[in-house]
Amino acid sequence: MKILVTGGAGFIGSNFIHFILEQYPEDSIVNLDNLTYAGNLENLASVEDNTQYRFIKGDIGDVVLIDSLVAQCDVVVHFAAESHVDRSILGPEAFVQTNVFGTFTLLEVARKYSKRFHHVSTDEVFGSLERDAPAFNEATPYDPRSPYSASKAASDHLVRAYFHTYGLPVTLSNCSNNYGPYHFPEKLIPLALTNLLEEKKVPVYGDGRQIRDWLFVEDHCRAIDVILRQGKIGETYCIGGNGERENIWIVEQLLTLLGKDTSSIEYVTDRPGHDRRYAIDFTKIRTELGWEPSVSLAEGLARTVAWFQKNENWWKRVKSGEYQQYYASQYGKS
């Protein structure tokens, strides 16, 4: 399989092209990313030398790079996103550009040569849950909070478009929140666990008491490939972690894995609009596909906290800034 995957030197992105290589080795990868602020080449630096794996550095909104690419491909899946909701706030307008126009270029290459398309989504289109509310599934209707959610909605929306219009052979996942490997340090896991590792605070929105359910990168990856190589053309795959917790409780175990206590916490302003609790139904994937989520939160925190100890000057160069600097010497700025 020929495959083309946009937005690969993030962080989810560029954790599914790890699986896929080593998993299909046979397979071959085209990684296309416009290495903004989240796209750092040095989480794919152990694939460089790999034959099965290439990247490019272009915008998914350039149609003629698009164009070239897609004819190559066997299928296209979907990363490529603006997705941090504080920056949505402040700046709504690159939400809009990347995350509805470029699906829209994509989807309409797609179209053209008639590819297989996946479309990586989120569990935040379906906007905010009570406490005592059943989770989201497939038919929850969409209540977008935020620029972010509302341009991923959007998104979603027209992939499922191009299906019933045009027949284009797509399938869709929604996925809660991913934590692991090579994580951006601006959501809360990463966040909290490189202040701990530099004594620094804990910023802790409101009273920390919203849940999410967190799901392991990994598992991420492994149920897109069941989409990918299983599921029904034209279906939506919610995609959980069997991990609902609220903020404060992560927070809480992350001291724990590192000998540090509440003293290290700082509760700030709760963020506009911020949605109270999200959950997902992962029904469907597993009776239909048999997909579930094979790591624990314990588990896959601990070896979250493992890896960033391990991988310190990573994390540091990101936070630094280094990494942008050197990507806009080497290919100019985007």
Ligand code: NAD
Second form
Amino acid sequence: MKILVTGGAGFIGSNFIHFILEQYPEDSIVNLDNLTYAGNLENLASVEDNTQYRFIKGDIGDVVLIDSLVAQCDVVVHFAAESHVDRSILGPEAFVQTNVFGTFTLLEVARKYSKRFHHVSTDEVFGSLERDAPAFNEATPYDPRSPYSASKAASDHLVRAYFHTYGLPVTLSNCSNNYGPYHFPEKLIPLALTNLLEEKKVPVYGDGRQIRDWLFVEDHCRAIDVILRQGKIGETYCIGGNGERENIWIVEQLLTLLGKDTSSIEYVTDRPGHDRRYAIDFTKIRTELGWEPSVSLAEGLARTVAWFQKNENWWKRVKSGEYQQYYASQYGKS
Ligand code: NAD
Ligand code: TYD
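Having looked at the form predicted on its own, could you now put up the form predicted together with this ligand?
Up next: the whole complex, starting with the chain shown before.
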């Protein structure tokens, strides 16, 4: 299978590329990424010389480039996005540009060539759950509340519209919070972890009792792969980790793993419009496609801590912005 991956230099996309090249040596991957602050080719250094892999620097909104790449692939797996809620609050425009217009451009070209399209989305499109409410599933109405989740919701609707209106062979997945290797240290787990490794404090928003449903990134990659190969066209699959925890529990777990105490926690002003709880009911993908999470939260957190301890150079360079300067000199500013 010839796979066009968008956003493959980011956290989940790079894990997905490693996963596919390991599991399916006969598959080939073209990775299209415009290397925003979140894109990092060092995530893919070990596959750079693999003849089944090729990197193209470019924007998903560049219709001429997209046309030439989509024409040559069998399937598009679409990860590229602006992905951080806090950044979307400070500057929503890039989110609308990439997540909505970028997805639209890809869909138009996929329609021209009738190409199979998998859209990677988030559980945040469903809004915020009360503590005792049932978890989100595929029938939950959309209720996005941040510019990030609103832009992802818009893209989900466009993808479904292309299936119903034009018969484009699409699938979608809405996944809960991921964590693991190559996670950009602006999100809770890698930020907390790297701050602790630098002897800094961990900022906890509000009362720290917001709940997320954590999934180890490899399990997400395996779920996308199953949907790509066995998923029913036109269907959406919710992917979750069975890993609902309060943020403060996660932070305390990291403190314990690193031999620190609660004096490293700093409670800070809450995020505006902060969603209280996300949780996913993944019955559909479990019963129809046989997928379920394989890495427990305890194991996943231990593996993540070990990875960040071993890859200090990686996160120190990411945090200092060194990669961005290097890519700007190699490719010009994105
Ligand atoms: P990320 O921010 O780590 O990576 C995004 C990648 O997309 C980067 O490499 C960036 O350079 C690239 N990109 C951004 N704009 C682009 C553009 N206009 N053209 C080409 N490339 C562009 O994000 P991530 O955490 O890996 O998330 C990947 C996808 O998964 C996103 O669509 C996100 O909404 C979704 N998702 C993420 C999570 C999570 O917990 N991180 C959970 C569910 C779904
Ligand atoms: P984040 O990793 O940004 O993911 P998302 O907002 O997409 O769920 O945040 C996860 C949770 O952690 C969320 O409730 C916000 C909270 N948080 C903090 O308390 N402190 C932080 O420094 C960050 C980045 C997040």
